[in-house]
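There is one chain below, alone, in structure tokens, taken in the form predicted alone.
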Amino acid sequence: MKAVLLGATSGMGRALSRLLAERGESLFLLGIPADDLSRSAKDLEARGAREVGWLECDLLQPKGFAGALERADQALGGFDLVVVSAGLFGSQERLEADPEFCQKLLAANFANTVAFCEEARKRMLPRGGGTLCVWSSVAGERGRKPVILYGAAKAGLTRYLEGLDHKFRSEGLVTITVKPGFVRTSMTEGLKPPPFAGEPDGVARQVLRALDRGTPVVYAPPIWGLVMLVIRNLPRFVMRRIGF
């Protein structure tokens, strides 16, 4: 397997690149900053990847985003996993409070992270497909209250997600929808966890099955799939009294 990763240097996508190199795989990490790369790159030559290289690509530039998948691709001699799991999170205060910082994550959670896919998705269909795994979060199932700015860019890219595996399955192209419950990452350090709280290394290993199964959608921890089973069906004047 060759795979492109896009925010491999921290939290469950350092955890999947890492179960990735153990494989013996070749990788190459895109992201920021340079030293955070190059570190990665290191430990997971140590860890066993057959090879590993890395370039800066930012989330919130996507006019770099064909250039580093054209490096990615001549480095590799082409690719057929995308991983994408970098992203921004922010409390619905904060994003209420910062219009500035609001406009960042709802374009690098959505309409920056679709141009990052139409890329990849240009440069494996061509060639047979392969596989497109992308974090989208449960945070996208409803409008909650809690999330209502940071779930409406997930759940964008959710149904943007969908719809690539419903039409490309069939020329080859795998598309999975990684759906986070609350992880314990830097991403939500100092937040206090919810029961059913995961770790970056468990969901890396759901993920890493989801991969050899072609899964559409993975929840993580599998929990999360009923408590959203649940939350889909509560009518919205029982979701407007509750403060999930």
The other form holds:
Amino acid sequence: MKAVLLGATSGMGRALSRLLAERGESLFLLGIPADDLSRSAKDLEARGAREVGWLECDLLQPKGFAGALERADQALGGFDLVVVSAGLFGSQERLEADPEFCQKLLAANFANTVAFCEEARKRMLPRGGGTLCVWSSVAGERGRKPVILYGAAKAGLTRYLEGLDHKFRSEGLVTITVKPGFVRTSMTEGLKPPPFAGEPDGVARQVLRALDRGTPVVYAPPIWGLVMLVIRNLPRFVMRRIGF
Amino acid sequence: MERASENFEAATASAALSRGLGRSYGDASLPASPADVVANSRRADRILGFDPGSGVLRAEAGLSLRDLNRVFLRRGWASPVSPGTQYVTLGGMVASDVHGGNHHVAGTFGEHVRSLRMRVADGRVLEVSEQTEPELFRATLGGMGLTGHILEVELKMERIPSAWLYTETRRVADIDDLVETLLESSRRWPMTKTWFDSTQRGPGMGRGFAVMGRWAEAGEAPPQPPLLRERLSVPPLPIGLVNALTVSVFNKLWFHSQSRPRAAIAHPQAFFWPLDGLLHWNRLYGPRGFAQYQCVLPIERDTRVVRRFFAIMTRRGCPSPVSVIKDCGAEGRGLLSFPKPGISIALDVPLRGERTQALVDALNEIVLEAGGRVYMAKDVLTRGTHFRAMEPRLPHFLEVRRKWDPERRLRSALSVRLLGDDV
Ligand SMILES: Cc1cc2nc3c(=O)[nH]c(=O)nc-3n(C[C@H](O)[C@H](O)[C@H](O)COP(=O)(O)OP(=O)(O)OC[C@H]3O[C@@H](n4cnc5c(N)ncnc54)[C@H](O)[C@@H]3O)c2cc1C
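Take the protein just shown as the form predicted alone and give its structure as the form predicted in complex with its partner chain.
Okay, now the whole complex, with that chain kicking things off.
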């Protein structure tokens, strides 16, 4: 596989890129800042990646997406996997209090991620497709009090990815939506972990399996699939009363 | 407050202490006060370079030994020194200057460290080595995180013929046999350890078995690299399963299961890190927990001091299922490195309040008298007065510390207990 990864320097993206490196794949890292990318590139090379390139690409600057993917394409000689694990997180309180940050988060997690995926799709489809694997969140499954704004952006992203998969799978483009529940990463640092919190390595292994099999939706850790089945089916009056 | 981030350098700004995977048994990686910021390195675990020609590796301080093994054992490289668990970080291994079963030939981990990137107390980030800052470098090896935050470690790895081990196991009948077997086999084997039954008193006191090993030659080993297995977990238990009776029965069964000398090709996990197979194995001790205690006794010509140590230990009752004796080689260059020539004894001591404190005090009296010392990474009960009396090197260390950290901004619960820092 030849993979382009946006967000591979930290958290679950880092864990997944290491598994790909251990399989000897060719990788191209996008993200910021340059220093972080070059350190991760060295790490992935030492762990067995065939080749690793990198380029700065900021999720908040959609103008740069096309050029960045063009460079990745040239470096890898065509790619067949695109992984987007980058994104922003902010607590509901912070987002309510800081409209500017809120705007940034909504743009990054929805509009800009979609723009990036569109660029990737346009490149992969004419070559017969490939796999697009994107991190959404269980926070997008229902409107929930603790994550209204973050959840709304992820809900939009989830629907976009679902539609993409329905439309293009027959043409060879497989879309995989990763919906993590609580995973211990620096993004969730300082939050109180629920009883079945996951680890980045475990999630990465689940995602790798999904990549190999083309599984469209991955709940990680898997228990969140069950939790969300219940949550999706709770009547509104119950949702309104609980704090979940 | 603990701060963990992929950007460990940023996390260490204004932190009073660094912490790795928290595998030191005592209070070495705990803050001196709840207000202190502790920087946790476990997410800073990138390999920054490896030269297969020379074996020199550079990595971020949070890289775990397990990860290192997963990547390098199959390629014919190993860490030159391995402690009894893989769930430790490079930073923690440097700060404790860890030793392994090969101490008599390889020395401590610090002997293989080339250079460190560190954040010192005034906030500066420096490259520290024997060439650039020899005093700071030596104080940091075994310095328990009190000289600065280790951000990156450069070390020389060991070339290995295969990732398996050739081992021989032999029973030892009593303490004299044990010490003699250990010293004798150390002359011929790069790795040696003995396990003994700490509940056995009287004539069989000190009985157990000795394990000798070396990396297996390619021709002796199975062709495939060993799999590093996942772990079993022990659930939290309402009462401890480890007590005088169970340990005594367990130790007897174990002793009798090793009746004949045996040679075998062993999995590195079984040889180096037997406890890693059981996640949360410490829960076997029940909610009250346990402490470890490890000391080194210089024995020179006679082993009477070891006998006295054993007599006190068995008389006062120390049901310790994992008791290890190891002979140590030369003292390392770290100003506070633990090992020195002699015999090192490691015990699990279930925590029983005053009784345990009294046991450790009594053992420390013997250590002090024999000219030995205790291992800070495995200690919570040694008194500051005992420690200072055991450590003639301490004034030198404190002088270096004073130079680099005059306000003692870097501190831990251990430095309060043993070095008299303010809370
Ligand atoms: C089952 C078991 C077996 C063991 N066997 C052995 C053995 O055979 N030989 C041996 O020598 N030890 C042994 N140990 C002890 C262990 O190797 C050490 O305690 C080791 O230092 C733990 O590493 P850690 O990353 O968990 O560090 P921690 O426990 O988190 O920290 C240990 C010390 O290192 C400091 N430190 C950690 N990271 C940094 C950093 N980045 N910069 C500065 N300071 C830092 C901390 O402040 C603290 O003082 C064993 C421990 C266990 C649990």
